[in-house]
Structures are given as C-alpha cells and as structure tokens.
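Only one chain is given next, in structure tokens, and it is the form predicted alone.
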Amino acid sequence: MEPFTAIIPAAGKGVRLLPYTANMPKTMISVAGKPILGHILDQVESVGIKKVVFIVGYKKEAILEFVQSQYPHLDVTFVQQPEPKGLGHAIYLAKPYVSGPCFILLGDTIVDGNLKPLVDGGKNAIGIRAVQDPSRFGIVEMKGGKIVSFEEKPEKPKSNLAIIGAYSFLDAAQLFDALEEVIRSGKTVKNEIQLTDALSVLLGRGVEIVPVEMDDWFDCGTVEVLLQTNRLLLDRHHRVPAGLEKENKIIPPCWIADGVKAKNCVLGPYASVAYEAELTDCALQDCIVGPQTKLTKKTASHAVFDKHNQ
C-alpha cells in the first residue's frame, strides 16, 4: 500500500478564542507546552506519516513559520482556503496534492489515545466517542455494529456517538469524488459544505466506513476547554527541564519546554510554558504561557498568556 498522506484543515480563526486569536489562528494557541498544531503533528508522526497537506487561511504565516522551524523533516504542502466554506470544502482543496490513502485530523482537535487502529486496520475508518451532548457534534448512527448514517449537529440526535475529527480513507479519490458530488448539489449546512454529507454519499455508494472508539479528545474551541485540556494533559505528562528548579519553585504537574528562561518564579500546579518564553518574578498556577512570551512580576491563576496578550 502507498504511504498515507495527512490532511490537516487549519484555516479557521477561532472567534470563541478571542482575543488570543486576534493575532494567530486557533491551531497555534498553546496547551500543555506547545501549540495545538504541535500535538496534532506529533500524533501524525506517531502513526508513521511523513507527508502532510495543510489547509490554511487566517494568519497562515504563523502556521508556516511554526511547521518549517519545528518540523523541518516533514514533507509539507500548504493550500490556501480563500474563504471559509466549511470542512468539506477545506478537505476538497487538498485533492491535487493527495493520492492513495489519506488520514485527516482537524486542526483544533487533540485526540487522546492510540491512532494506529485508524490507519493500520486496512479499512476506511472514523474515530468516535460517546458524549453527553451529541447535538454539538457530527454523529454516527449504528446498527448491528455498523455505521448506517451520519448527521452534522442534529437537533434530535439518533445516537450519542460523536465524530472526534480523525478519519482515514484507503483511497482519497473516493472521498474527493463524494465531496465533489456534495459541492455540485449545492447542499450546505449553515452555508458550509460538510464532510459528513460526503461520508453519507460514500455510505450510499456501498463504501464501508468502520468506527474506531477512541479514549478521549479535546475540541479546543474555548478558553475554558483549553485550560481543562491543559490540566488533563498535565495530569498524564509532567516535564521540567534539568536545572530550572535551581532558581524557581516548581509545583507539579507542569510542562515546561526546553529553552524556557525563568528566574524567581513559582510555577504550578498546572502551569504549561511553551518554547522561548521568558519569566521573571512570576507566580502562575493553572495557566498557559505561549511561545516567545515574556512575563515579569505576573501573578495569575486560570489564565492564558501569549506574546500578543501579556
């Protein structure tokens, strides 16, 4: 089989994350020591994928700079989405650059769990998880262990099984053809072309898509969810560079990137500090500090800082 190509839609602004997204796309907001996109690319690499197509739009320069500096070993292509026409439209823009099998991860979603069953199962697959409020998500309906329908944010959900934003297809051409049919039909939901409608087209053509249940996922769409995700990830991964505790008090769990400069600080619990940040005389708990952020004499709890909002 040909190697998989990853498609990462990352064109969105993230209005609910203002003011942090006033100067950067939402996928570049930090959580647990690195931008959301960094977690996503780590997951892509964890399943052995080396070729990635990014769909970019809002403040794309931040994404290009981050990927090229932090992941120079990946084979990357950046495709501009000129206007926000929905996830289905974003995926379709990757068509000229993708052949063979493809793996899709949404640019604002961190999946918790092993993604290998999605790409190594030898079938078209989609990640799912039971949720309390299915009306907020794309939903799959199951019968006899098989997916029988897809629906985007239904008012009356037929199940509580949400699509978590991770998909794999053995033949990308099949997916692009289904997306083309949706686009030609003019069908939209809230003026957006939906990927779930293309999945419904595939089902109607007899194409099987198997469900793969995932441990958890974090749709980092609000500041509260960002901080909650930060706490959950830090409960699993505590990391402090050697020597940082000589001039600072670190209360675990924390995630502090290499190259961070800190002096006379109390950090934690639940403080994450991304690369090239500089902190002096700060006391931060339950906080996220983004890359290249400089803070002096800052005392805060339950807060997010980046280099544009210090």
Ligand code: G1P
Second form
Amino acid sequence: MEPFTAIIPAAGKGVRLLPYTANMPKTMISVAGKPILGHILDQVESVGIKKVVFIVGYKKEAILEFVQSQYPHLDVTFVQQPEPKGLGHAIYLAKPYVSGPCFILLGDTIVDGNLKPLVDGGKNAIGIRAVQDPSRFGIVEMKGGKIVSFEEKPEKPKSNLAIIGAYSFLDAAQLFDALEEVIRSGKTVKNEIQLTDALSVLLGRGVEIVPVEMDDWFDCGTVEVLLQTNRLLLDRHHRVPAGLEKENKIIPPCWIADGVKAKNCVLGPYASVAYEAELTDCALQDCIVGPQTKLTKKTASHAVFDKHNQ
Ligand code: G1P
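Having seen the form predicted alone, could you give me the form predicted in complex with this ligand?
Everything in the complex follows now, all chains and molecules, and the chain you saw is the first one.
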C-alpha cells in the first residue's frame, strides 16, 4: 500500500478562545507544553506518516513558522482556504496533493492515545467517543456493530457517539469524489460544507467505514477546558528538563519544554511551559505558558499566557 498522507485542516479562528486567538489560530494555542498542532504532529509521526498537507487560512504565518522551525523533517504542503466554507470544503482543497490513503486529524483534536488502530486496520475508519452533549458534534448511529448513519450536529441526536475528528481513508480519491457530490448538491449544515455529509455519501455507495472507540480525546474549545486538559495531560506526563530544578522550585506535575529558561521560580503543580519561554521570579500554578513567552515577577494561578498575552 502507498504511504498515508495526513491532512490537517487548521484554517479556523477559534472565537471561543479569544483573546488568545486574536493573534494566532486556535491550533497554535498551547496545552501541556506545546501548541495543539504540536500534539497533532507528534501523533501523525507516531503512526509513521511523513507527508502532511495543512489547510490554512486565519493567521497562517504562525502555523508556517511553527511547522518549519519545529518539524523541518516532515514533507509539508500548505493550502490556503480563501473563505471559511466549512470542513468538507477545507478537506476538498487537499485533492491535488493527495493520492492513495489519507489520514485526517482536525486541527483542534488532541488524542493522547494510540492512533495506530485507525490507520493500521486495513479499513476506512473513524474515531468515535460517547459524549454528554451529542448535538455539538458529528454523530454516528450504529446497528449490530456497524455504522448505519452519520449526522452533523443534529438537534435530536440518534446516539451519543461523537465523531472525534480523526479519520482514515484507504483511497483519498473516493473521499474527494464524495465531497464533490456534497459540494455540487449545495448541501450545507450551519452554513458550512460538512465532511460528515461526505461520509453519508460514502455509506450510501456501500463503502464500509468502521468505528474505532477512542478514550483519550480532549476537546480544547474554551479556556476552562484548555486548563482542564492541561491538568489531565500533566497527570499523565510529568516532564522537566535536567538542570532546571537547581535554580527553581518545581512542584509536580509539570511539563516544561527543553531549552526553557527559568530562574528563581516556583512552578507547579500543573504548570506547562512551551519552547523558548523565559521565566524570572515567577510563581505559576495551574498555568499554561505558550512558546517564546517572557514573564518576569508574575504570580498566577489558573491562567494562560502566550507571547501576545504576557
Ligand atoms: C467538527 C466535525 C464534527 C466533529 C467535531 C469534533 O466540528 O464537523 O463532525 O464531531 O469536529 O471536534 P467542529 O468542531 O469543527 O464544529
């Protein structure tokens, strides 16, 4: 089989994360020591994918700079989505750059588990998870272990099984063809061309798509959820570079990136600090510090800082 190409739609703004998204796209917001996009690219690499197509739009420069400086070894293509016409439209824009199998991971999807069952199963597959508020998501209806329908953000959901935003397709051409049918039909949900509707087209054509249950999916839609996700991930991954403890007091769990400069600080519990940040005389607990953020004499609890909000 040809190698998989990853498609990462990351054109969205993330209005619910303002003011942090005033200067960067949602996917560049940090959690647990790196931007959401860093978690996504680590996942993509962990399943052996080296070729990535990004769909970019809002504040795309931040994404380009991050990918080129932190993931220079990946084979990357950036495609501009000129207008926010929806996820289905964003994915369709990748058509000229993708053949063979493809793996889609949405730009705001953090999965802290093994994605191999999605790409190694030899079948078209989507990640799902039971949620409490299904009408906020794409929903799958199952019968006898098989998916029998898909619906995007239904008012009356037929199940509580949400599409988490990780999809793999053995033949990208088949997906693009289904998307083309949705686009031609003029169908939209909430005014957007939906990827979920292309899944329905595939199902109608008899194409099998298997559900893969994912326990470790984190949605980072609001600052409150972002801080909660940070705490959950730090409980699993305490990480502090050697040497940092000499000049600072570290209270676990923390996630501090290599190369972070910190002096005379009390960090943690639940402090995450991303690459090239510099902290002096700070006391931070339950905080997220984004890349290249410089903080001096800052005492904070339950807060998010980045280089534009410091
Ligand atoms: C998108 C998809 C939806 C999926 C969700 C997961 O919606 O359209 O099917 O359940 O991601 O986060 P969005 O969050 O972009 O509105």
